[in-house]
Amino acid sequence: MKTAYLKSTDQMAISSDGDLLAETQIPKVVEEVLASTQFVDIHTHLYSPAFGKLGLWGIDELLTYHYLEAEFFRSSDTTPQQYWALSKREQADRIWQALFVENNPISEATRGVIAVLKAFQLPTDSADLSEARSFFEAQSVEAHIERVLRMAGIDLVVMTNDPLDPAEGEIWLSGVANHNQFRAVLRLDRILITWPAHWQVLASQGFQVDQQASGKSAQEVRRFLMEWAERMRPAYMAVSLPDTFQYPSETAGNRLLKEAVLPACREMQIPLSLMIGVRKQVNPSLRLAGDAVGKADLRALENLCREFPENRFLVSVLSRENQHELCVYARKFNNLMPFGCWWFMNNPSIVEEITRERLEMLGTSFIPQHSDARVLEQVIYKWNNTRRTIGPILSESYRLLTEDGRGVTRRSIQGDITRLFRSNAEAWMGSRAIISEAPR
């Protein structure tokens, strides 16, 4: 590697990974490194093959994704009541007709479907879905999963697993086969957010809990979590929180958070993921598409990070207005890891703004993105979009760095991209969760 910086970037030539790059070479190298680096997808709603029909894939699932359903109701005379009465196949046909035949699919969600069809060399402008359906129906699930992950450039998928979901819990209890590309996450929403509606499930399983989460409830919930963690081997625990979340405040959920969840996370040395800012069911008739966003008071996060310095928190916020505050808190608490551009934030214009802000304030000490995919093939377009959006941001950062007097090399760019899209996730969740232990 060269030992001194050249005054003119025009003099810089690339002959090895350790040589300084000219400004004109930086974008191409960034693009190549992003394309060749296998990412960790730290948050999804996907499932390994062992979960059978819980795993969603194929053209009908892609088209009935709730992002497209919300858009469909804006471009169609079909009412939600009429739509929900249709079969999945009929719903997909209606959405295809309204959003892809009668209109150009220029929204982020509709372009994603086009990108998936193109990736599999399927027609993107057909009047019907017959060819696409024939293709997906011919696929073997396990081989298809392997192919899709390879196409997306990811080699590790972190799931979302709820032990209180009746269908999923039954599968876990019957035994889940290991899969070297999937890791579990122990989801806590039914415990921390809707405890009054679900405490009896734990009681029916022999845990001494009550509706007020009093008495032995916290101790018993901790025992429940430890038993399920032994079964799942989770990479972390997770909860989606409303914009009204406050800590400290005297609620059953906060009591269980403080006395059961956080001690269990400390004992297992795994993070707690907090996804903050969702407003559930502002329009219930839209079902999954009926949720909205609210600005949260992040002093609750400040209080948690300060009160529990031995706990690690993965945090994503749903409101654009909360993003800068999250960056500031990450500068104050090294037990806080910002991750991803979640849900309504996952649009290129907003991803660009947030990622630039994080790079400027945090360097490479954050996790830029996760797919949040619910349908398998979505990872293809979501991660393609990430590479396409973040490449120019990184290139501009390196150009400015070079202009200010510090050159960059392919090797140093590789190190940054590996840290952003792999190493930060691996270090935060722990090598045991990522590498040596799989769900069982």
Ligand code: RAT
The other form holds:
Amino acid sequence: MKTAYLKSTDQMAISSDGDLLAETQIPKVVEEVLASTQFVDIHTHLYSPAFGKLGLWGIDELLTYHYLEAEFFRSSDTTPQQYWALSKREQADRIWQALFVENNPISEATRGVIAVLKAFQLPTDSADLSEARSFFEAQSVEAHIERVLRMAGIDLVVMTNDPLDPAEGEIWLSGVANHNQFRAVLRLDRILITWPAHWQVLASQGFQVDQQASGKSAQEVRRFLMEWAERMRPAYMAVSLPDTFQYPSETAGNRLLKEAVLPACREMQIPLSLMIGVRKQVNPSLRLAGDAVGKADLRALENLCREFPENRFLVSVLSRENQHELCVYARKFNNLMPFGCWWFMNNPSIVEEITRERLEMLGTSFIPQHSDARVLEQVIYKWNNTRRTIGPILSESYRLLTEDGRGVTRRSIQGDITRLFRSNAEAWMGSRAIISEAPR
Ligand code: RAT
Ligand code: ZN
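Having seen the form predicted on its own, could you give me the form predicted in complex with the ligand?
Shown next: the complete complex, the earlier chain at its head.
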């Protein structure tokens, strides 16, 4: 980055990208650069068109997002049991009625639906969903995906792909066409977390594994992962871990982590993503909406980063209380990349706090956000919200820098925003992630 010292505002000519900006110009330039930069969405639950029905989109899916289901049960007399017996369309109608008609939709997740409707110029206050349904039914999926990604200002979507999910595994085995805007991720939860319920699937495919993950199991799981990595060409491997996660500790999951997953990641030269702090199914009647959060002991992460310097860890933590420690660990270990404000953290008040903290402690060496979108159109509001929340935070950092004696230019701001929202992700995902190299 060019060194440029600000002497006084009247010395500044405002014409090219290399000119120093006056303090008053900074917010607008930051906003413009955020708007015109294409981001990489490093963690979603979206699918490329090749996965057919696994890819969720449209108004009924938007309304039955589990973030909204959790809110619905607080504003309706419908019991979970009654709700799950309804068709998706009926569920969406109930949620619309309770959260959007009978109440103002001011929560983050409800406002998101409003923003999506507005983005497509659909009514945001109608009594029913007929117009929105007709609009989405008229879309053809491939063109709709392209349009939505353009509207969201992202050009690469990283999926979550579980080889042990029966529906998804079958699709992979029948061959999946590459798509230049989607990358796969090999998700490991069924292997590392719920091994006792899944080892037999591997055994039935000829892998010599047992319930305790003893004997040849780790070696065989590694062979399984390498086979799947060849098939998926994943950007990274990933697992969601409970708040109780400890490393080291004598568990089947840790044995597989150490002896199968980490060696496979090293061999493939890809990172492992650890999403730490979920407390699964504290209220099982809510299904996907039934998970909660717990503060984790991040010494486990410290131990992994130190013991495996050849591995790289992409890490998001779910508890607000763990965010500061994560920044401190990132300062100690450059094989650790904090990413995103995950799930219960993805609200403006908390995104603001976390991002400020990360900028102050890590400069631009982190990945501020991912969408975690499960329904395609969510990327429109989630990324819009990210730009809206992070713009003023970046502007404030540049204002302070200017005040302290170092001016900024549009070009240098562009460099920072590109690094934060795409090149850190591209660099960590490895060369196969570079879009131009990924065949469609
Ligand atoms: O944010 C979510 O949608 C969660 O349900 C989880 O999917 C989480 O993001 C995960 O990837 O485990
Ligand atoms: Zn997720």
